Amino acid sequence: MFMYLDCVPCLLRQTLSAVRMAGDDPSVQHEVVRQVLHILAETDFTRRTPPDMAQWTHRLIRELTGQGDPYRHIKQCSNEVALSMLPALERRIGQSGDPFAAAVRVALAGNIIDFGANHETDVSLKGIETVVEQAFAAPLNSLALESLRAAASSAESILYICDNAGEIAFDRLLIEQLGPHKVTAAVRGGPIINDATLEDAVAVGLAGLTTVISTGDDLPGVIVSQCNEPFQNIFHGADLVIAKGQGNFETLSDIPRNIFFLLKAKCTVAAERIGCEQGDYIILESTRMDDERPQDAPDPDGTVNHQLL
């Protein structure tokens, strides 16, 4: 999914939030914003995804502020809150009439822990408990759920591409339903926003449950050609790929490989792309999407494409 015009203010808001979190030097903050504005002015939106731009922005912030992981504290807090909730969630899943569906809802609820799409995410215990209740009450596409269930049942190998810290503790519960022995979980190759890394996978016990690998890249999504060879081999060879979160959807939705996306649609751009309402919890089985140029993006001849997606 390439850049829309609506992605520009979102990226700038994210830049301001991150650079302020990384330090309080106004001169550094001004320089970061100036450079981001410059690269946005020069960017071909038909060739860049939002996570691609976020990767460049956050590398710049880390370089100019000297902060290797500005979101480290937030990630630690998110992991701790999510871990404290696991015993009650495990009981709830076990006592439900459909543990698999319940685990999917818990995993979807975890996708709200996102400081890229929403810098005001409430990661308090009360805040996450509220989101879990919303996820259990929300409508889900029953056909997509059953398709995921069938695909998971028949698969001998599953690649589960994780998204954010904290969220990956909830992913544990779904991976237990999928069968940890046949799952490989993938996390980011380096710090980027509050996305999960190997450090987070160890902190929440995911690394002790199943095989965990790194993509080898600090993109808040997955561009397969930029990932390391072990990830690429598993991505192409797994019987089933499950991708969590909007960043993974934005970078993998045009890949000629069937993928199940699990996410909450956090912005109008993603909701329009998916064909849902902002805030919906989504299970989406996706094959190749042939024309994903945004309707407000320039065509190669310089005109504007007004066709609906």
Second form
Protein chains: 2
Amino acid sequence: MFMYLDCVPCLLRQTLSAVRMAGDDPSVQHEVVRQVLHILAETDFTRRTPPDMAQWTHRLIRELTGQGDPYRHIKQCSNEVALSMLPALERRIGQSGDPFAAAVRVALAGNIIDFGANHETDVSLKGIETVVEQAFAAPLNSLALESLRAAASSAESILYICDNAGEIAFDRLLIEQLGPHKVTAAVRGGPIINDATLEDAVAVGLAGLTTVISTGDDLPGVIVSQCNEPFQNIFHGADLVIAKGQGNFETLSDIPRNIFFLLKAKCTVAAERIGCEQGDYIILESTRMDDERPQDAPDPDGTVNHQLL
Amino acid sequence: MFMYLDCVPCLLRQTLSAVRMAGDDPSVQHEVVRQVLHILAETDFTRRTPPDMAQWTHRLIRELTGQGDPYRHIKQCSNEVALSMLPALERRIGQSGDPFAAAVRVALAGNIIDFGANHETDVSLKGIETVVEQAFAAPLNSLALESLRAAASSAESILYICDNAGEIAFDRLLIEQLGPHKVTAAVRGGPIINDATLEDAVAVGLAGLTTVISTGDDLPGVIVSQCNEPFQNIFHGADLVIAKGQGNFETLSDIPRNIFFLLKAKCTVAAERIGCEQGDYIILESTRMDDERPQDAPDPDGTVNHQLL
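Now that we've seen the form predicted alone, could you pull up the form predicted together with another copy of the chain?
To see the whole picture, the full complex is given below, headed by that same chain.
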């Protein structure tokens, strides 16, 4: 999903929020905003995804503020709060008539813990508990859920691309349903917003449950060609790819590879692209269009059909 | 009030909204956004007010879209809706125990009709009726109200700087309380967002009630040195200046001249500058600080003390 014009003010709003979190020097804040304005003015939006631009702006913020990981404290807090909820959520999933569906809902609820997208996150215990209840009450597309269940059941290898710190504690519960021995979980290759890195995977016990790898890239999403070779091999070779969150959706939604996206649609632009309402909890399968194209059509080079199953 | 960094994403959001209202050519929309990014990247925010930047962006939009007055239809609708409410509002003011205070509340309610600031406007009859009820129920600073009443009573000449179309119909009712023979009402010198121009002053009957002049400038506020000579003379010579809305506040709040601002604080930045909550209805008197400065202090060149009386 390439940049919409609406992403421009949103990216600037995010930049301002991030640079203020990284420090309180007004001259540095001005300089960051000015440089982001310059690069945006020179950018061909039709060829850049929002996470691609966010990678650039957050690298700039880290460089100019000297803060290598401005969201570190927030990530630690998110992990701690999410971890404290795990025993109760495990019991709830275990007592559910459909533990797989319940674990999907918990994983979707976890996607609310986000400091990049266009929404405010309440990462207090009470705030996240409220979100979990919303996710359990929200309408979910049952066809998409069954398609995911079937794909997970038949897959011998699953790549699970994580999104945010805190959220990855909840992901543990879905990975337990998928079968931890079949799963490789991928996290970001370096600090970027509050996205989960290897440090967070260790902190929430994901690294002890399943194989965890890094994308090798500090992008809040996945541009496959920028990732390290192990990630690329698993991405192309896995029987099933599950990608959490809007950043992964925005970067992977035009890739010629079937992917199940699990996310909360946090802004109007993503909702428009998906064909849902802002705030919806989404299970979305991308399916290659190749079969429907004429034989002599040029290579689609990433063109896929997004089905809200 | 000079630009805050928060004004940057807001200005881009406004730009996008305005260029979409002016036409649906994506290449023009991209070009406008790109040029605004360029000019913002080169701007010294500490020396520009938000209306100053908005004048530039809206001139660019009008030039590149070929639409001389994109908000014309919205302004006409706003005028018609506001006019249809006048008889009932006149009765309400007339039957009030304090007609002056009631007229101030009506004028404040009218300030909700705004397509520039960071809020959505419901200009339907029902929407504006709801706002009027809110304005009648809202807390108002009684000291500021009494100060305005006293200043209006003793003034022989009053400059009333209008803000938006629609709103100026409501302003009629306050001008009737002030004494139309004492008042000169000023509107913008050309189309800018949904700000009122001479055309709107005629449409709502303001031109038949009192003297109406133009600032001579298509700025959504007032930079006095950019205005025509008649406006400048009246601005400096009037016993009392009343300025409606956030755009007038943002441009006139640092002028060494006592002014009564009547506005709804529509964004967090203006609210912070005023020292109120976003959404508050404000009567604010700017008072020169000169008397309180030491004798040897340099000329304040516009520095004023804003008192929430």
